[in-house]
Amino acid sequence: MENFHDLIVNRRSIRKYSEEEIPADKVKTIMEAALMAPTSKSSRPWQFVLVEDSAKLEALSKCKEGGAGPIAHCSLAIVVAADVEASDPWIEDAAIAATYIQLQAQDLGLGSCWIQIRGRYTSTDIESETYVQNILEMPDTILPVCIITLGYPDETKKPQNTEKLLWEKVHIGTWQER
């Protein structure tokens, strides 16, 4: 991308991926971005589990009742989690890192999709966090926030339409009813 604005205009959630593998150097670049994400008081509570195994990806795709299907067909899934004992704003810290992952992936020509885990349930009413923890053998204090799917896009989406931005959501100085 030429600039950050172009990057965010063109970043869209991709749910269909080709079977092409992501080269190790691109995965390393993505993880470097995640590890440079800012955190409250430099606490760095985030943890990342990278999953490429097709059986595990299939199992993870059942982590919530709907919307997790892309996990089964991506080249790489990154479970973004956080140590709940390391920082009070662990959710926010993990969310920032997840966003960095998605933006770096876009810059490298990869597609991505945020799959929400925290606060969701499987079709059998198990908390999604617990379900993912069990599959990946994660400790109880490390809670998954989301799973970012990554791969080469097998679908094309139009860029964001900047003419449809909701400027009425922007308030200057004080709240203004519109």
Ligand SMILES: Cc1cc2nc3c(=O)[nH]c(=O)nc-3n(C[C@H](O)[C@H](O)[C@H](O)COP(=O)(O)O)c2cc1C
The other form holds:
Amino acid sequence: MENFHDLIVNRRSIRKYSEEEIPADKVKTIMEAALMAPTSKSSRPWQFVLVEDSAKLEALSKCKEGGAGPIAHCSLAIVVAADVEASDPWIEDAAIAATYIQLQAQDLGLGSCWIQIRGRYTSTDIESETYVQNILEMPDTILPVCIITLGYPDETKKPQNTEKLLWEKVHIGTWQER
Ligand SMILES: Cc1cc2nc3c(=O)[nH]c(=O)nc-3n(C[C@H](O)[C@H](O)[C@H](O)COP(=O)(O)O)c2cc1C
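Alt. form predicted together with this ligand, vs. the form predicted on its own above:
Zooming out: every chain and molecule, the one shown earlier first.
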């Protein structure tokens, strides 16, 4: 594993992927990371649907009006969902698991991108959550929060620029405008 800070500096959203498949052991490592993510009261309300089938990926890429294109050509899409009846902070729990997936993927040399589902709509005004649930035959109470696309990068991006971090967002002791 590379130094954790370097991993965060180097992680960028990758939206273009090569055709190379992700080996099963790497998928397992990624899902282990997701299943170890912290959750409120250890309720573990998340559910994950792994999709590799190209026809399903193509259909999922139409889950919202814009910004879902990377799903069509990724090697693996992980739909990160949660049981809304299992825990009130289900959104936070799902978001943390999604972040674990992205960071674990980065450490394995994979590219990833978060595709927002919750609160989005298709071009025909269907809720993106419902659209994804229908394609993947998911129960009504399991709401998709996001889809994490994964694959070997087919684009290079500059690392984060640590010289341009928004330090004015950081307030020490009390809220003081900087
Ligand atoms: C909550 C959230 C929603 C996002 N939704 C999308 C999306 O729907 N489509 C997309 O291509 N990227 C999406 N992204 C990726 C962001 O655009 C990206 O993280 C941001 O531009 C910063 O770039 P970086 O990840 O390379 O640092 C999302 C990221 C987050 C955290």
